[in-house]
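Okay, so here's just one chain, in structure tokens, the form predicted on its own.
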Amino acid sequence: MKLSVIGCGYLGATHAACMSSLGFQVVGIDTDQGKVDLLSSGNLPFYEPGLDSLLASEIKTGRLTFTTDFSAAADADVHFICVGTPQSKEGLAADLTFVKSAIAAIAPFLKDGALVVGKSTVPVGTAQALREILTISAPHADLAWNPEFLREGFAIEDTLRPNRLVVGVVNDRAENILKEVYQPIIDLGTPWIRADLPTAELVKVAANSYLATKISFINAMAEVCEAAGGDVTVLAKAIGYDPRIGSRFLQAGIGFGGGCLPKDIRAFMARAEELGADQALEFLREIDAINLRARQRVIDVVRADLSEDLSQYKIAILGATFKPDSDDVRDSPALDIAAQLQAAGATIVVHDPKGIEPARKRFPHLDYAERVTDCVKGADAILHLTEWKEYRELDPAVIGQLVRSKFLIDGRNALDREKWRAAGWRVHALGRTD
């Protein structure tokens, strides 16, 4: 079979070159020109951990090709849709703005018995809404929804050594051929679920939903610890060996950013909403209020330590990415607080091993450091807000002679506080009061 992969952002792209890898012919399309020639030259728009020597050595075998022409897809079997959903500026529900833009401008190249295969994030009922217009648009063609889990960072083992495979599907045909698809990775174990469309597009709301649900719930304890006077790294291990809760996702910390998480429990919300079961997802807003209000407890702690006027403080900010081993600061807590305590007067200097560039984009009135000595010279607080292995590993005794005042807020709970406090630094670490 030949393949087609509709939008070559980070999900399109790794899905693109993961394909090829298993011996498909593919096509990646997508409307922007300079995206589709840097791909095409074998470069990455972005970072991902060893994406790039895949892209690059799937294009030397002219198995993989990028375009922005969809007539290219004509003769392709089964076109995935990896395009985004933005959250809407309007309100909390998704834009599905590109999906539906995708399968207008797919529809007159769909051959006889093409298979149309969603990947990208919705709310439940798009798919079927978009199957109806195919009936109308290519009656000769057929949908289904194959949701994506992808880990910014782990992105290719993701797509082909991913924990399960789910499916949604109106027919045994669309099973096959989407089984034919992925043959090689069900053969390794891969768990197998066919399940309906609606279900199919609920899965992957309903992970994230859970994860951010974890995920503030180690922060609210967070909270209830430093009121207290106890220690949450601790309580988080004595929970996790606990089988029916497990350790995955219990650091506390600044909370959760990126471009899934929060638009994605946002749009499950105005979505239920719509569907008359808003009160069912009516804890997510308490969720989404934890993890803003794990920001705002940096700062406070910030102007608790140096002054309510920080006009007079120079802050480096060690993270600029919403988690380490990415490029991606969209709706990243690091920034948000960089540009908070900047608002608030104080001069900040961003650091980040791979996101500088993206976040100078996104907040050109900061100002960046390319290299980490260069950020904290002078420094009179450090926040560690994006545990990338390189700060873990910096020597808190040299680092302590470039700043003013020794002064670290970790706001991952990942670096040793002991080794930087041997060196004479106070360290305050959230949800931990000693």
Ligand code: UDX
The other form holds:
Amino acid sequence: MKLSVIGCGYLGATHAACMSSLGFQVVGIDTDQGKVDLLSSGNLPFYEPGLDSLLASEIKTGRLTFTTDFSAAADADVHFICVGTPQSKEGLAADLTFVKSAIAAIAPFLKDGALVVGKSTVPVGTAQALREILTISAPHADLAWNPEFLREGFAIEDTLRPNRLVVGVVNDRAENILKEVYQPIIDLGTPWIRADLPTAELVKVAANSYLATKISFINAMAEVCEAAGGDVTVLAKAIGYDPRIGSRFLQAGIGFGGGCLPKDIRAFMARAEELGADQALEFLREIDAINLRARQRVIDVVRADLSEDLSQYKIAILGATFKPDSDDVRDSPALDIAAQLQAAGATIVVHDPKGIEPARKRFPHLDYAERVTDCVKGADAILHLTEWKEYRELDPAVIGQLVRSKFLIDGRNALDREKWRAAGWRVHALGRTD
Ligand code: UDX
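Can you switch from the form predicted on its own and show the form predicted together with the ligand instead?
First the chain shown before, then all remaining chains and molecules of the complex.
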């Protein structure tokens, strides 16, 4: 069986390399020549632990190739659509331009019996509409939907050892083809869920909405803890022992960002409104608002502690990416806070182990430092906003000698407060009052 992967961004590049590692012949197709050249030479246009070596070794086997030429997909049996669905410029809805153009580009090359498999996150109803378009342009092909749940930083593991496989299909044939593709993963005992097209599409946005809700729930509790004199980290630990709640995704802090959760909950609300089910998802508006408020709370703490007018102050920002082990700065809470503090007059210097270049592209007016020691030099406050391991390993005594004032805000509740306090630091952690 031969596979094609259309769209070689985060999802597509990962999927292509992982499918190749299962022994399939895979061609990755992308319209961006630069990306194709980079991938063909075994290099990644983004950072993902372990993926660079997997990509390089799969290319060496000869099973994995990349091209901008859609005709290269002509002999493939299964075509995975992995293009992006960003938030549209006009509103909350998802922009489906790339999905539609990918289907249109591949349609002329689909052989009889080919299966097009959407993996991109799309508003419910998209798959059915695309299937209808395909029956006109490529009547001998079929379409299925197979959402992915991969997390940045764990992309290979989530692709090759996912906690479930969900396939939206209209007939047994499509399901059987997908079973053949995923057989090695099914053999690991991975639960297999067959659904109809709308349910498969909904599973993805429902999962991300639930995760976003869990994070905003604990951040709402953090607000209450701050008001009532409590400690949200102890609260999270205590409620997390209840297996019905579970302790994961209860890390209070500056909230969620990235290329998925924020845009997915917004697109979900927009789609529900179109369907006349807007009331059902009204709560997601609050989830979004709590999330953005967490960023504002950090700015409020800085202003309350230093001054309303920040023009005399230097603030060091530790972390630019939306989470550690990634170089992704899309909708990064850390950079949002950095930019807002700069707009309030502060001198900002940002450090990040992997994200400085992508951050510089999005926020060219911020200053960046390659080394933590340069970042914190002369700072009046340090804001820990992305919980990279190397920040946990910092020596507060050494850092204390470089700053102007030993004031730390832990926006991720991930540093050892006692260690920093013992070295003479004032520490403010979100949701903790002691
Ligand atoms: C998410 C989903 O987890 C994944 O299943 C889906 O396929 C894509 O979207 P990802 O965007 O890689 O994955 O990040 P995730 O690990 O979910 O974290 C999202 C954000 O939430 C990050 O900014 C992270 O810092 C934040 N977060 C996470 C918290 O603030 N608290 C937590 O307890 C967990």
